[in-house]
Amino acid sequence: MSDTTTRAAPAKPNRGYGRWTPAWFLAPAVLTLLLIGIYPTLFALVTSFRRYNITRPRDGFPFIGFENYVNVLTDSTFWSSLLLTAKFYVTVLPIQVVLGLVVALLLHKPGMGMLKSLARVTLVVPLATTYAVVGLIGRLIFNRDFGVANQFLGFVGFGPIDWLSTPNGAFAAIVIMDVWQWTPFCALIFLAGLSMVPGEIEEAARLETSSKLALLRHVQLPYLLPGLTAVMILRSADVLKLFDMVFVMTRGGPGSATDLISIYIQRVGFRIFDLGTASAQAILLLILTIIISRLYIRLLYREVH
């Protein structure tokens, strides 16, 4: 047999695939990232060093150095809003982590195939609900006259509570709605971590001990830590920029009871129209988010070998 018959035929060049084809496929995503992510961040960074009040365009937008940052760091209202945001974070996150872990452990148990599949689909519903819609649902649930929350309280003998008109009630209402929306996210992340536990190791541990707490601590926890780190990083960033749900439900009130840092920045930027100060506040929040994320990665993240 001749070499010409045994030799493989050379592949024909694809006329539709050229040198720049990968670049054309990446171009829409890169352009979207530049327009939505990079450009606004750079604009905010530049604006934070200027006196930028859009109601006084005749004054111009002069460069003032770090004056906006000094004003922000000496603003007591900014620190009060930031502390309130921290209070909100340390309230909702432990509840979401614990409830999410319980749900994940229940769904990880063997059996109940159809119910588990239905539960997993149901968990996606709160995540697919936009923040503004969650706020509207919260206004209906916690309405004093016909809200579901007061109807449940009436069944157990308690009088109606004016949830959204009292400081403690309004804060509790936004906590409950945030827990409702983001507990399924924690459950799905933890469920993914539990699915990474080798079945033979988990089965051997169940034979060695009947303690579910020991099983969780020594076998399942190492596989949950990467997911827990991701949850804490994402929720930290999300709480710092949480605006829509709170604004729709309470608009930061009553008084300053739910005046989270994002609500305060919106008020400075789009009610007082001081975009320079608002940009400085946003840049400081970005720096704070990066610092918190690095701390979580250093303290919690562990590779599973």
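Positions refer to the first chain, counted from 1. Remember, it's a predicted structure, so these values are computed and weren't measured experimentally. Rigid core here is just the name for the largest C-alpha set that superposes within 1.5 Å across the two forms. What changes on going to the form predicted together with its partner chain:
Remark: with the core as the superposition reference, the CA shift of Pro28 between the two forms reaches 2 Å or more.
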The other form holds:
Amino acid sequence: MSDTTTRAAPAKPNRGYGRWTPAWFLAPAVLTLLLIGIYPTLFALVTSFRRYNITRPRDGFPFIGFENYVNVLTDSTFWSSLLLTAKFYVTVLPIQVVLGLVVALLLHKPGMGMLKSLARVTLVVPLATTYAVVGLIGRLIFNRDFGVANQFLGFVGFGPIDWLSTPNGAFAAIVIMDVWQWTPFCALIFLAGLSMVPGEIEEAARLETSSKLALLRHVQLPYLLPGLTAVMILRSADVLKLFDMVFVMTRGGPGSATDLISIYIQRVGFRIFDLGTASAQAILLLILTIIISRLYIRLLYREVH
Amino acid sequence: MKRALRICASVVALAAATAAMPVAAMADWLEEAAKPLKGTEVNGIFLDRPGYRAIIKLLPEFEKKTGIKVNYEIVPYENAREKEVLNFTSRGDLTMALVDLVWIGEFAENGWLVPVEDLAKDKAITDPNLKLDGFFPLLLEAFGSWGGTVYGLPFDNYSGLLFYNSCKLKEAGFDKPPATWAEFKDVYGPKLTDASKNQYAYALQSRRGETQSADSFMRFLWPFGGSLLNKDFKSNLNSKESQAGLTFRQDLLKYMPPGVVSFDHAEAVNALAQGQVAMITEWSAFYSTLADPATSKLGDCLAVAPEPAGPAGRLPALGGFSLAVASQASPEQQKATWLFIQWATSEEIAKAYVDAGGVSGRMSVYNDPEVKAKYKFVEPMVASWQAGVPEYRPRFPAWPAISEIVAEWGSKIELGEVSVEAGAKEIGTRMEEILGKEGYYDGKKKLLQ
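To complete the pair, please output the form predicted together with its partner chain; the form predicted alone was given just before.
Zooming out: every chain and molecule, the one shown earlier first.
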């Protein structure tokens, strides 16, 4: 047997592949990120230190130090909107997590493959729906006279509710629409977590106990925690910037019943055009999101070994 | 008064200048004027409302005559100012400004509009029959003028009107609509309301936003002798008259459908069109929606009257848009845009514009017996435009910020979350804070509204 048949041929130098090749491949993504992510953030940061109202160009855009931040932190409307947003978050998240988990567990059960595939596809529909369209659907569903919500209540013997014209009704309506849109997201994330549980461990556990709750708590939950952390981080960022759906449904009203922080910032930024203050508000929210995310990761995230 | 005199002087000067032109020049002036501008593009923003759909219908005629291309983007009202402000501050492509009456102060003070006087100096591009005095003076002053200078020509013109279902009124024993707000509440309200049958006398569009501040809150100030500001630009909302108006609005709620606080224009119009309410006070522009059998069940029952009078007289809601030339446009585009604006607001096409669903600001078209007979809204609207308050909503640059405050606290008052007095006080405090920052209290800014 000749030597050539036993030894691998020396690799030919790959022409065109050099030290900078990976950089060229990465460059478009990095540049895009710089352009659409980093630059606007830096611009907002700089703007937050200036008096920057574009409808008053004659006043100029001078640097004013931390004045905008002081104004924001002493603005009672900012704090009440932030509190309302927190209330919205702690209302929707548990519902979405519980419902999402129930749906995921149902889809994780063996059998009915075709139906489950169909259900998984339909879960994507609310997620793929534009926020503004969700708002429009919400306006129709919760219309007092011809909305589906009141029709349904009528069937079960309850009188019509003024969903969008009472503070509690309007808040409940935006909660329901958000739950409708984002429960499938939680379900899909949890389903992915459940599919990570090794089959043999799950089977062994089923032999050990007939309690589904024990199975969930001791076997499946550890695999769900990374997903839960991701859900909480993404949802807190998302709730802080939730705008379109609420604006279309209620415009923050009636009164200030649904005046979430993003609605308020949009108003300051694009109705009053006080971009300095709006940027300071946005930067504070960014800091808040980062703090919340770090907390979630520290308190909840566990690697599964 | 001084401002009105200055506007009158501009109007007279322009009228004299155009009258001096030879009659021969009047014929086909537009085609002649447009010859050097063939191929120029006019860019503007339109709304999805009858007045804009009407001019879009007529556009081919203008484009054919002039060779000027008119590009428009249709945007919701809520986004129109944002789009225009961003475009003007970034020196974008808009050559024509659509100016709501409450934006005129902001647009004019920032130098985003070219004064009509400057444009009309160029006789080659000015309609010999421009006749600024042919517009309703109230509209020209309110929609197109700021600080005594005319910037825009009234294009999409509204007056608040009382639209009512005459059949329902007849059934209840009324052969005419209420003449005063007091009569409206005390006589018509109880007779036309039967909550058990989901029937109500009135619907007042009150959704948070400009609908709450302009259509709902302000509507009950002026007729009752109240106003937002006094002559020193301090809040006048806690005056006896303003309080009376706002309390009256609360008292009317029992004759309105539940949930009226979330009603926008569409819901109020629909409530009348579908027979849930007997009366609404809405902009004249909604006549075509209410008269159209595809969108309304009213048929011959549709009737129109001026808004009822209050103790201070008949001071109905006033709203509308003018078209103005944007100063950021190139000289060629400015000329082309000026030609388009003159044509779109001219007496010459006024009848065609009204027939296509628009509401012209020209007086002459409403003298036409055919127009009077065909459109029920004409007489009450013309009557409403004889007298009115140009500053029905203040037109200064601070209005958008104040409007937000009025919208929030106006809704809270209506919902009963705060009392009329406390809500008015809160609006007043916040409003004065804004006006102070704007420089109205230290003499930096003239008290123009």
